[in-house]
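Let's start with one chain on its own, the form predicted on its own, as structure tokens.
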Amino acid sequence: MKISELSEKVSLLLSDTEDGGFDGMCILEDIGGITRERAALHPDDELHDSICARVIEAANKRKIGYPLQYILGQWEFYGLRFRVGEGVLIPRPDTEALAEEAIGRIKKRGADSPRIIDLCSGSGCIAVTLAKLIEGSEVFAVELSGEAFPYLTDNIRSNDARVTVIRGDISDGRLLDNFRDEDGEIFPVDCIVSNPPYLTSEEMAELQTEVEFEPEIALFGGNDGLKFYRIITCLWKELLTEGGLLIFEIGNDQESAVTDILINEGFGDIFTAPDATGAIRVVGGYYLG
């Protein structure tokens, strides 16, 4: 099959898919090794049957809603590459707003070696980004899922990031012992950041097709979507220094509820930040002790 013929077939398969042109281009390039330049300059090049089969299989998967990121096996976040696949939440542009806000506020505080914990770390996109962009930082990534954990460790390694991984359930208070010295004294933590599961029961019942392929453990935040905000704010604040930063990604219409949780647990100077669409995507505050 010629490049032009394969390109046409992929376009036809994805004609009813939102952003089908972009998806097809990614599949041709990443799965078939066919760059846009080659397709434009050498449309009559003959391709090996195995290449065509892989590309068509990938396009058929995308046609039924299978996530493009899983098909490609990797995705970009904040200019860095992260390996992804079934069992791990896909990094999204929304979460870049969380990373950007955390980076700016941690740097503004000016600590020489800020200690940062990323809870519900998943692919590690937040932990790795903070470790790479905040000089001298000591970053910890906490994740429970056995399916997500290999992606987390691999992404830390492939991005050459200085991140310590801890496997466990963030609702288990024993995890905090990882941040105590031999005398039981807490190591001071400057920032806790998290993109926790925050979808409600109603939202889980109305998921877009491609989101249904992502792990429920990384999506469902209890009936009202606020379960993990309550747990993290109540339990993990113990590790924060006075004035330490706790910063969350939030779901739609959760700004007021998460703000109230923070205030009720002793946080002040509450702030918010929007994502690229202008929707409030970040809520955080400083621990008053």
Ligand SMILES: C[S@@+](CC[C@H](N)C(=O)[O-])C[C@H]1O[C@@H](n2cnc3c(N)ncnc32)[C@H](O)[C@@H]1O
The other form holds:
Amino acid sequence: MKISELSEKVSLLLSDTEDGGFDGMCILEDIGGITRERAALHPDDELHDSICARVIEAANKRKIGYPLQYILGQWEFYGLRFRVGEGVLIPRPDTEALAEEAIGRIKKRGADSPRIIDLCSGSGCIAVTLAKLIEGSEVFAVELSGEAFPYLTDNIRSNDARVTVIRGDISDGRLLDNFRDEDGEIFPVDCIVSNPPYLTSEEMAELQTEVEFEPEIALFGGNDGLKFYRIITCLWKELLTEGGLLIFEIGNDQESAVTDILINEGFGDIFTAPDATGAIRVVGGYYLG
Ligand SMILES: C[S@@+](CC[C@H](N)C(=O)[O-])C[C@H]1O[C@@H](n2cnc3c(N)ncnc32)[C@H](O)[C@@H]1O
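How about the form predicted in complex with this ligand, since we already have the form predicted on its own?
Next comes the full complex, and the chain you just saw is listed first.
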């Protein structure tokens, strides 16, 4: 098949898909190795059957709503590349708002080598970004899922980031022992950041097709979506220095509930930040001790 014929077939397959043109271009480039320039300059080049088969298979998957990011096996977050696939949440632009807010606030605190914990780390997009952008930082990433964990370790390695991984359930208080010395004294932490699962039962029943391919463990935050905010705030605050920062990504309309959780657990100077659409996506506060 010629390049022009394959391009046309992919366009046709994805004609009913939102952003089908962009998705098709990514599939041709990443899966078929056919750059836009080559397609424009050499449309009559003949392609090997195996390449055409791979590209058409990918386009067919995309047509039924399988996420483009899983097809490509990688995605960009904050200008860095992350390997992704089934079993790990795809890094979202929304979460870049969380990373940006955390970076600004940690830098403003001015600690020489800030100690940071990213809870519910998934692909490691937050942990890796903070480790790369905050000089001298000591970053820890905590993740439970055995499917997500290999992506986390791979992404730390491929981005050459200084991040220590801990596998475990963030609701298990014994995980905090990782931050105690032999005498049980805590190594104080400057910032805890988290994008936990936060969808409600209702939202889980109405997922978009693409999101249905992502792991439930990464999405479901208990009936009211707030389970992880309660656990993290109540249990993990013990590690924070006085004035330490706790900063969350939140779901739609969770701002006041998460603010209440923070205030009830002894946090002050509560702040929020929007995502690129203007929706409040970040809530955080400082531990008053
Ligand atoms: C919303 S995803 C966020 C992933 C990543 N931080 C990001 O922003 O793309 C939540 C993550 O929490 C993990 N997780 C769910 N329950 C957990 C638990 N009890 N302890 C630790 N991690 C958990 C999931 O496996 C998933 O990777």
